[in-house]
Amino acid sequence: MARIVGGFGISHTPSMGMEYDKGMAKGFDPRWQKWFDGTRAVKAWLEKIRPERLVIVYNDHLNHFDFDAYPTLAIGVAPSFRQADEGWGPRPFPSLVGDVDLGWHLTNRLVRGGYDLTVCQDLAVDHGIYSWFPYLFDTPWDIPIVPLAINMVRHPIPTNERLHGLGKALGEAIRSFPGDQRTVVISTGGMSHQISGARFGIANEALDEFFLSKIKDDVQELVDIPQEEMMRLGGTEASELAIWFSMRGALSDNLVERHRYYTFPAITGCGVIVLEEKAA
């Protein structure tokens, strides 16, 4: 059976990716140098834990799906996932390698467990993954992934409980996959921010820090907070924090926190927390 050796939650934002490209070419802006430095421990953990595959729960930002057809839950099942062009041309990174066998296995288990998935055999991935991936993984990117895309754009969005339950079902499905593959589960969603309306630019660093402090041992306390309250306190897009419940649900309660970091370079809170299974 496949083994989940740990997981992490991490922010994403378009500027995170653009600042990486500029920073590696000409040096980082001091605000983004803090984020680069704060992710070094995550990269080191991944190099130590040596995952053989990744399952990544993220959200698309109208770069593959659009309002004509926007699924609530979608899974990528393909040999590779190309980079979406978000309007400024492709960045100098390769496509992501897909894990077709694990993808179909998860699809069958999750659908039969009550989670109706849109299956994408062609999927372009945007900054939901590409913004932070280069900080943590050196090219060539040969570690296979299975991406799960969550609707966080068109309301009604899935509830906190639904995404936490999805994580639990995902964990069971991964563990039932034949073999002994070391698997890391990742959830990525922006922390406090709002990118539209009169409250554009709102952030709540205290809320972000509170979230990071609770997700390991008190996740149900976070799940019980109404999404409307999270959006009131942290901006409309703070609802993306619900995606992190999928990572936490996939893990056991027998965890060690290996790293936690938070900073606020601009517009969006940038945080990460790494949780390792003690059995790993």
Second form
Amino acid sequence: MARIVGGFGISHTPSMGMEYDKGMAKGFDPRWQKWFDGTRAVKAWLEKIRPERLVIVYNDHLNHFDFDAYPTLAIGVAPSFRQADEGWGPRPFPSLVGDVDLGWHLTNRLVRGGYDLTVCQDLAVDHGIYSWFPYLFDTPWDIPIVPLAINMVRHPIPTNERLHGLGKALGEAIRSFPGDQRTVVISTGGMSHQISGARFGIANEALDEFFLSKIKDDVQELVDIPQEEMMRLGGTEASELAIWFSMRGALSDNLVERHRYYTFPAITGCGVIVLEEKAA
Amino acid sequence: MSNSVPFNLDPPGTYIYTGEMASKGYQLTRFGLSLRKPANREKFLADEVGYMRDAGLSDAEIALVRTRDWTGLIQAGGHLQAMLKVAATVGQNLWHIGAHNAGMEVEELMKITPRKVRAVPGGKD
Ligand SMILES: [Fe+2]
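Mind sharing the form predicted together with its partner chain? What's above is the form predicted on its own.
Below is the whole assembly, all chains and molecules, this chain first.
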């Protein structure tokens, strides 16, 4: 049966991807240099732990879906996932490789287990994954992924409890997949930030550090915080932190924290935490 | 607008995108998202008003886009992510939207961002 060897939570932002491209071409802005240096340890951990599958819970920012039909919970089941054009043209990276068998397996388990996912056999992926993926995984990208997309762009968004439960069901589903693939579960969402209204640019580092300090051993305490409270203190888009509960839910309680880093380069709190299964 | 960032979710500090907003701004959002396609971006740039009429926007909505009234567009139900596509197409970016929302010049907003606050749940604001 497939084995979950660990997981990580990581922020995403469009500028994170653009600054990476600029930085690689002509040197990094000092504010972003810190973040790229701070995530080198994640890449090193991945090279050591050698995942054979990645299950990634993220959110689309109206770059693939639109409001004709916007799924609350969706899963991508396809051999590849192309990059979405967010309005300024795609960045020079290949498509992501998908695992159709694992995708259908997770779909069967999750839908039968009470999580009615919208199944996407064609899915373009935006900065939710593309902003951090290129500097954690060298090309050619050959580790197959299964992406799950969560609505974070229009309220009501799924509850913290629901996303934590989705993670638990996801963990069980992965662990029942035939084979012994080493699997890493990833959740990604911005930390404190707000990108509209007069509160644009709010930055609550204390809130983000608080979140990172609790997610391993006190996740229920975080799940119990009303989403409005996170938005009030950390900005409307801090709600995306709810996605991180799915990664945590998929892991056991027998974890070692391998890495944690946090900085606030521009508009969005940028944090990462790597949790490894002791049994891995 | 000063640099004080209130700890509440009321306008004009915050606009929460609800179902009501999505219905009110359905056409506007759909128009913005149509600019995900490069061919549509070219068509729009060649004839902004004609493109928007074809997209079914009202005169009031067209005027908001023509004046780059990002705050008005968000109040009219245009989703931020969709208005961002409009901004990108006309050579602006998130900072222009944010500065308009915050009632500042772009340079001014960039200078004071990140706008640091400190509070954790259960603590004092
Ligand atoms: Fe996001």
